[in-house]
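A lone chain, given as structure tokens: the form predicted alone.
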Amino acid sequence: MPTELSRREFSWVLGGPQGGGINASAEIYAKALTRGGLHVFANIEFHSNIMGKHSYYRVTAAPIPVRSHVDDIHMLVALDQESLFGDAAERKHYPSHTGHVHQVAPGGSIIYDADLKIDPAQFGRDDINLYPIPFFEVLEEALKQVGKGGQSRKYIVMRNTVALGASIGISGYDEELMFEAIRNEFKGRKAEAAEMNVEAVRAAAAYARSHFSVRPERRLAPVPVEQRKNRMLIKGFQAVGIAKLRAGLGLQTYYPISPATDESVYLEAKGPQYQCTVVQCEDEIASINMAIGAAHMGVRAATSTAGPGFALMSEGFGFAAITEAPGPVVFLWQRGGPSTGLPTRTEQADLQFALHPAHGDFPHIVVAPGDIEESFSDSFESFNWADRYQMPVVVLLEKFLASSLFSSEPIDMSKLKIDRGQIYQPADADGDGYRRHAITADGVSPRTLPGMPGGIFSTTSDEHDPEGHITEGVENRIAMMRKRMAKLQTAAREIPATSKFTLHGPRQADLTLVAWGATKGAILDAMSELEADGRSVNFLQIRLMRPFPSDAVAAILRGAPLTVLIENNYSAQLGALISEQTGVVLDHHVLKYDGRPFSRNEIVEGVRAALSEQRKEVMVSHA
């Protein structure tokens, strides 16, 4: 049964060769839709090479909230044959590599370059609308309007803009909103480029309207002006970067690695005006150690990386924990592994790694946000936790979240509060009685900041006594281990439940979905479709992975008649953590590990297959 979202959404895909400019064009299109008051979600899939391979950008819009994509395409815009029919060489080994034509919904549309000389019979379908547009001819006409006729080959990248114009002309969307988005994108010294692109959109839209009488079943219209809200389009790495700056980040270290680099580059551009220094280190070992040193010096410090880089940081985690540094906060942007794996694809396979990043027993916090708002709030709070509990914190994120675009209400920053934790107040500024690792009931010893009178201390990565002197004494070892680990119990008591987990939907339901991270959007969008099957559905989203909210999660799951775990990995890592911490074994697993994010329909199909076929585990992939 169709839901309100499935009836009203519009799924648009632009495909072409990597390095051909589809990113910029698709994001301008998304911004034009947002200006029209629509809710927008957009995500890109691209190869790890620099040029040539097929990539595509999917933009989904609706007048009601949309947080995910579907595999059905309502309008496909193809800049090359591979976007339509796939790669011929790959089809020899993998017959399913057939491009995107098969994903176009019945009644949907395909816009493609007429210069490709494709016989309509090649599409093999009579239930879709075809719109061959002579991209270069239309571009040449547009360039004439700005005095640059005869230069279409020079401005070949503007084929993408022609594709946008054709999309507007066929779907019926407001051209002026596209013009506004283009002019905003090319403002300042690029004003001439803006007008060239505006003319390309205008010429292509006019061509589409004048040459094709058939209009697609699914069309796109802005919401009425009086109903439009001021929403922003934002990517995950931007939300994290803004949160860091608002939290008072003083030092960001990194070694370039996909997909984490985008965040550090963003901070390099924005950081100086916030007194934030960004350092590109020689490797990830230096990155974490430099951040630990800065944390000991009283600076809020972070480092960002992906799985291969995180693997090099293991010794640093133990060093930070045993010396009780107030941080650093490590931002782990997950991608496909193991080893180099899939550098530009997404995954959720680093959870167990984040929980056990180094040898020995030591305290650290792991939190996994699921959307833009949580990415912002969890990133901000992670610095408070690092300072308050004096331990490293891992913010576990995903490539999918980093590079996807979400329309979002402005982030509420009015309630943000920086907490630097317990700072030592010496009774005698000239005394020498300060114990950096003093035994306390909650495990947290007041720390000092550089230059504080009476605050000089020693510490070491070997086991040490409260004064920081190396010792291997048995009683001291037991006391210091208990002291450090007690900080996790303190954090578990003090961190609010709203940061630990969320139960979406009714408290009691026939079916409970369990997941974490950026699968959140697709699950929330899929719930109404699953409810149409006659079941009540809720969704337990886990955010705080360490310290794990064992009692609360166990109470929810033990009262659930039927449970389905949904994860973007092979080994159901959250399921293993839940079993370890609560003793609860979830009934079914729906897993995806092809390097692509869950679509909404994959959630629905996977859950239905698990329940109807009574399968413990279902793997889904529509790539």
Contents of the next structure:
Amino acid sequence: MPTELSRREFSWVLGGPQGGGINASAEIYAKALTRGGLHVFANIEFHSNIMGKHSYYRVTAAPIPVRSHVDDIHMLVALDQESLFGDAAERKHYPSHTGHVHQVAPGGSIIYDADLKIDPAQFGRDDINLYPIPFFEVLEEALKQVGKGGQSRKYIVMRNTVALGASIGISGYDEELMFEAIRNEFKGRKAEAAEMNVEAVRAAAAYARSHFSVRPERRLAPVPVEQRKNRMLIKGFQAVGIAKLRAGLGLQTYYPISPATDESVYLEAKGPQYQCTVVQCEDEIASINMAIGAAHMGVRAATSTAGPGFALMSEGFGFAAITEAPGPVVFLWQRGGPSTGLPTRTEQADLQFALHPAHGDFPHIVVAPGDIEESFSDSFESFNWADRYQMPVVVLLEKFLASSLFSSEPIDMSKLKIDRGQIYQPADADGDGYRRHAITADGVSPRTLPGMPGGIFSTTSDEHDPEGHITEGVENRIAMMRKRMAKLQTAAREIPATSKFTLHGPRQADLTLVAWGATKGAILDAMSELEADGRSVNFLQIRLMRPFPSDAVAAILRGAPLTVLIENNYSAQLGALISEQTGVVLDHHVLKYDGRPFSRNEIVEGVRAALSEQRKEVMVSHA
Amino acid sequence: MPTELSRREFSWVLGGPQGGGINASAEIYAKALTRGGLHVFANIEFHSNIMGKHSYYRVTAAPIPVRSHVDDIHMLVALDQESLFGDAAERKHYPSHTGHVHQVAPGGSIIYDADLKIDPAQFGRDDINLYPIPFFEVLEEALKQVGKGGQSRKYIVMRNTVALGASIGISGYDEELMFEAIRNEFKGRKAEAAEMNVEAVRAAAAYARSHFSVRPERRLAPVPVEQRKNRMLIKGFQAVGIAKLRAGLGLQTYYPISPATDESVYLEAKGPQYQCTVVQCEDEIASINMAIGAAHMGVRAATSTAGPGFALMSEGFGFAAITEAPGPVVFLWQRGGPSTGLPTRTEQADLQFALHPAHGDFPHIVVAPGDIEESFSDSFESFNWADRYQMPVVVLLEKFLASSLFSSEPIDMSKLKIDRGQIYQPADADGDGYRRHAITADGVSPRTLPGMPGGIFSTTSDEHDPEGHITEGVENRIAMMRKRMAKLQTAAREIPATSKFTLHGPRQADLTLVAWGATKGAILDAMSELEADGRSVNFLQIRLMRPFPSDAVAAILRGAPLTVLIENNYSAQLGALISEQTGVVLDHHVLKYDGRPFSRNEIVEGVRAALSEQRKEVMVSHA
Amino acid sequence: MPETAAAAAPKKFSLQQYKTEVHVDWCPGCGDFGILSSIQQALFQLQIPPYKIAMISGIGCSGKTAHYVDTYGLHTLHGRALPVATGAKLANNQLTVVAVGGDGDGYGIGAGYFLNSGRRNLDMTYIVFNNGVYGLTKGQASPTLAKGLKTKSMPEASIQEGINPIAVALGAGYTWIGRGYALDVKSLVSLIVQAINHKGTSFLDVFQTCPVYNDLRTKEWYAGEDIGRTRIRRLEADPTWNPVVSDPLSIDEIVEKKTRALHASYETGDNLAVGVFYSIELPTYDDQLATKMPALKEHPLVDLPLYQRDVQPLFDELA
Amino acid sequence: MPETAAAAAPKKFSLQQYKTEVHVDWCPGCGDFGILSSIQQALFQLQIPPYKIAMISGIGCSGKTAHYVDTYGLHTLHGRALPVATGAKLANNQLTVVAVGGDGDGYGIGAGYFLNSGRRNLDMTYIVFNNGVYGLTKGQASPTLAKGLKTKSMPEASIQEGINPIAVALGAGYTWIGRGYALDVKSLVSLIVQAINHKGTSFLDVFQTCPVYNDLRTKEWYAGEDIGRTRIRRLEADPTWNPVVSDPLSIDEIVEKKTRALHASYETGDNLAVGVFYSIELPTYDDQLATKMPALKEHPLVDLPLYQRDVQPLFDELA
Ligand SMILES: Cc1ncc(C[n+]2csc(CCOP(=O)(O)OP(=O)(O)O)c2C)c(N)n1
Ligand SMILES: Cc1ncc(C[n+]2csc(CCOP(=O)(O)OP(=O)(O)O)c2C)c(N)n1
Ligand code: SF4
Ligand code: SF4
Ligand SMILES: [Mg+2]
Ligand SMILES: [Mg+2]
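Here we have the form predicted alone; I need the corresponding form predicted in complex with another copy of the chain.
Every component of the complex follows; first up is the chain already shown.
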């Protein structure tokens, strides 16, 4: 039974070689849809390669909220042959992909370069519409209009814009919105480029309209002007970057690594105007240690990385914890593991490592936001937690979230307040009474800001006494272990439940889905489809991984008649955490570990398969 | 109700400044007791300092097996004032220790330097015997006997030997056995030193006998000659080192770190005669990567480290796993954490980190032996596992095991056989058919030995195809993840249950103790005392942590009416693993996290407190 | 020169045998192609059996090289090629071990191993693809990029000095130090042949163009199209140039040669010295190990009978 | 010399104020005592308020120094003093940041940071306690121990070359490079004062005796008791010695000064050069950051108003 969303959404894919500019084009397209009042969700897949390998950008739009993609493609725009049929012919054993033709929904359409001279029979489909467009010829035509006839070789990258124009022409979308989007993108010195691109869209749309009489089944229209909302198009790395600036970030350190680099590069660009220092380090060991040094000096400090970099931060992590540094906050953008793994693909397989990032027992906080808004608020709050509890914090994110585009209403920042935790006020400039690691009931010892008289302290990665000097005494050791770990209880007490987990849907339901992180969007979107099977459904989304809200989660799960865990990893890492913390073993697992995010229908089909076939574990992969 | 052991054992402590030679002396003493047919267990506590700080060596001996120490000291030998009364006077807040006088059992004795001129009242005890010995004067006397009169300043370190002699004299032990032990220690070029030391013992024993009429309650006698067994005195690092040589270790890499260094230094000394290469690296990242390089080339390779070093091995660990290297085996000697922590103290707090040593999902094996014999066999088998399953292995050990001395019967090596796993035999020298990561049912792909024709392969830390070349294809990814993880199931199936866990005592008991690692000795020794409380007791010792014997453990624990977990850490890490893997939450935890090993009575009292006071968690610390 | 002699002899292994069929996925025009081809040609000239070679690479565009040369190949971790290569050589001293990687890989994250491997002097070769940028992560400045430079991929000019790898290698103790240029394949082949022939750790930095991200150090720039003459200066063109220490026991000669090499390494800007900077024959780590364990002179560790050791004497010591 | 002038002026802070009451737990006769005392005296001479100083140390015997100087002190991780110090300085550019650590700490496990910090040229000081051994882990060879040497704590002689820290520092780009001797406190104080006064990253290697483990590089050996004259040669005693680059824009002068410094650094054996090897004034990393963010010229980052930022424009860009 199709849901409203599945009936009304439009799924568009632009495929082509890496480095060929498909990102920019798809994002302009997404902007044009957003400006038309549509809700837009867009995600990209690409190889760990600079140029040439296949990449594709999928834009999903609907007049109602959409936060996920479906396998079905309503309109495929192929810039090369490989986007259509994959690379099976070239690769001996396993193809890296099999192209997108088979994903096109019946009644859907394919736009491709007529110059590829593909025999329509090759598509093996008689249920779809083919639109071969002579990209080069149309481009030539458009360039002529702006007095640049004969220069299409030079402007060959504008083939992409021709593809956009053809999309607009065939799907029947409002050209003017596309022009707006283009002009918005090419401003100031680039205004000339804007007009060239506008012309290319116009020519392509005209060509498409005039050469093809068949219109695809599924078409796309802007919402009525009066219903249009002012939405931005934002990616996860931007939400995190802005949140960090808002939170008062003073120093961001990083070492380049996919998919974390985008966030740091964003901060590098925006930082200076806000007095935020961004340093590209020599490696991740330096990154975390610089951030720790800065945190100890009283500056809010962060570092961003992915699994391989986080692996190098282990040692620093324990150092931050034992010295009770107010941070750093480590932004861990998960990608396909293990090891170097799949650098540009997504996964949720670093949870258990983030929970046990170093040797010994020490406190730290791990939070995993599920969408743009949570990324914003969790990134913001993580600095408050670091300062209040004087411990390192991990914000666990995903490649999928980093690089996906979401149309989003303005983020409500009114409840987000800076809290720097307890700062010690010295009675006198000698500060003889000051003890950096004073034993207190809640475990928190007020800190000082180096440079201030009366605040001198020492601290060390060795076990230490309240004054921060090395001691191996037994009594002190016990007191120090307790005070450090007590802070975790304090944090558990003070962090509001709303930051810990969300039970989406009814309090009680026939079926409870359990998940974390950026699978949130696909699960929320899938719920109505699953409800159509006749079961009421709710969804327990867990965000705070440490300190874990054990009692609340246990209560919800013990009361749930049927539970399905959904994770984008092999080993059901949240499942392990839940069972460790509550003793509850979830009924079914739906897992995906192919390096790609869940589509909405993978969720639906995975859950259905688990329930109908009574399988403990279902692996899905439609990619 | 005292058990046979508690009635018959003798607990002797030698305390003095670090670097003052107490180790050598205590070990000679232990040897003298072992040669007398006694069972001996001896352990040491010292600071992370080169010279001057307080350290002490405790020797526990009995005519029946003993694997643990008790808090009670029957004979305290103090080389300085601090060994008696601690350093509370000097340290402002927390003393690093409070001396040993208060630990001396009623009726026990204290031997100390008469030159310290301590007023007996200072001891505040009227239930013990004091034996002030003029160390210097006795030494002078002894030196005279060997024609070195007047040179006692030069031989001042022999004060320790005087202390040994006094111990022998007062406790009434057989002098000749001590002479033997000394002569055994000082052989060849050191024979002269042997006689000097023999003389010192003789003089001191004579002095003690002649000057003090009171004899302590508890005395020490060798077992009758005909009952004496030929036992060696061995430390954990030696057992591991020998096992590794026996297993065919080709390359040991290391970076110095307490308490792991001893093992590497041992191998450095013994290696060359066995063609074992030992390399001191520039850091632990180099250590693990060199070992991986060697493992890939077909040599059995290992690296030894402690928590801080292991933290640096995270990245390499994932690399070994994804490239299916046959190893390395990482020997992780746990010490007090977190971070630099308590470098020379013991703890069991690296289990969870060892279980999740890097980002992503990948297979590895973690085994935690509990005593000398298990250290030997697990170290040995770990290389077979690394070769058979082509994955890295962690052998989880403890400082306590590394540096404790155990009297031990010869180790039975008859069942330990080398198994190098599947080696591919190329059909032809071109080896075109060879696929390093061929997909197989059990996940294991036969490997080749680089240098051999027909065996050429490629591999990479990126996700790869069966030939080891990078690919990001979905189908291949799924196949590769499955094949790698399948090896873990294969290992779980093939590794015998006897290597996975041991249920000591009756199959079914009123009380089940659960623990891992080197707490084994103290728990075994404590069982009879706990049984005396009227409950039958058994002890589930878990050794294989990954793949975890979930079903067997769940079955045992579900059938156990009352369970107490005993761990030498703050957070009950095995408890978390058990609950994660089985859903079983143990009834009580007895924990110790002061950096010192459990004494037998801490176990007994901890368990009693948990049960009688119905406390979920009991922390013990008598140190 | 060894390769000329070799070139004349009939070849057992064809050039093709040093190449895999794997698709090379570097960008069109990437300087890496020149280095790859030089490595293949050098191995071919040397006629080392492919199965007696281990290519060990780091992570980066350059790291993919290991997949393209048909030998035993380990494509390792970012910055860790040298320790892995060290372990490989220790395990099998009869392999020709060639480590390769990027400048970020080697001088940034791997700097510690770059430094410490120089001291060890195992008999292996390390080739760094020096393109001034982090290629695979999209063009950030690498440690060799000089202060004040800004490639098109950077938002702002670098505010750190560039490292001088030759100078560092001299300080670290490398026993053979050279530099090549990716687009001068003929010289590069010869340098690689010399590097591999050298007994001890040879270090070869190679100027490499990255047409996608480094728009400053381009083919045209190296060719000096703007100044009307090539920027590459061949050390060997100077008749007084002699980088080889003739008496390895003479501290004076060593210091003199090192000082001269250092001087040449600072010819930057419009004079980029390429060729052999420094060379000395010193006992290798392998040799010294073999002194301790003479069996290693005959057989590599991997072939020694390590699995029937009698450890009883070790127990006896403890009795 | 700055300290002479300072010495004359009345002091606000007493020498005692630079000392903590913590028990110093080095072995009797350890060279570290000389370095500690020199650091305290230098800070005293400079009269830097103790609360304006951050002492940041690695792990090792040497690492304990941070506990003994009464300033803000971070006793960090093995090999990580430099990155922590870098972060501290970036957070508060008005602090005097002094990083200290052992030779194992700095040139072994920390080699990557040693190299890369040279390029950055933040205004801070790095002092390495060079005793040729890993003290705290009981005397294994450190990276500075020369090949063939065997201290009493080693089972066999080292088979790796020792590193030349001065040469590496030259290659890495340090802008002030010096060497001192732990037991010549007077000169050492002066060197530390100069190092701290230098604008940019100053690097000072200090020969340190470890009487417990290093029985080769002893007090007597440095004093040259066996050869009848001290082995320490003071660079400043040579009237032609001038390590300061007078024109930082002159590549020729730079290369000449570096070459000479390199030469001096290879005087080993019976002539150990101490003093200032090289010095140049170049824009610091701090300066360049302040160019991008002028507020940093007035206030350290930690004092800037970072908590009321208006991020609306960033959202607007995305609309
Ligand atoms: C620990 C770790 N950090 C970061 C990365 C991401 N990374 C991959 S390649 C690369 C840099 C490549 O630059 P370079 O070494 O110069 O090689 P090039 O691509 O220029 O050949 C980085 C930072 C990684 N793989 N591992
Ligand atoms: C990651 C890590 N590896 C190893 C150690 C153990 N360790 C402590 S101090 C030290 C060496 C100290 O030598 P050096 O840096 O020369 O300082 P010194 O004691 O000689 O002053 C080592 C290896 C550690 N603390 N951390
Ligand atoms: S990014 Fe640069 S270095 Fe990498 S393949 Fe492309 S051109 Fe070559
Ligand atoms: S071991 Fe050496 S360096 Fe360490 S304190 Fe003792 S003498 Fe000093
Ligand atoms: Mg590069
Ligand atoms: Mg040292």
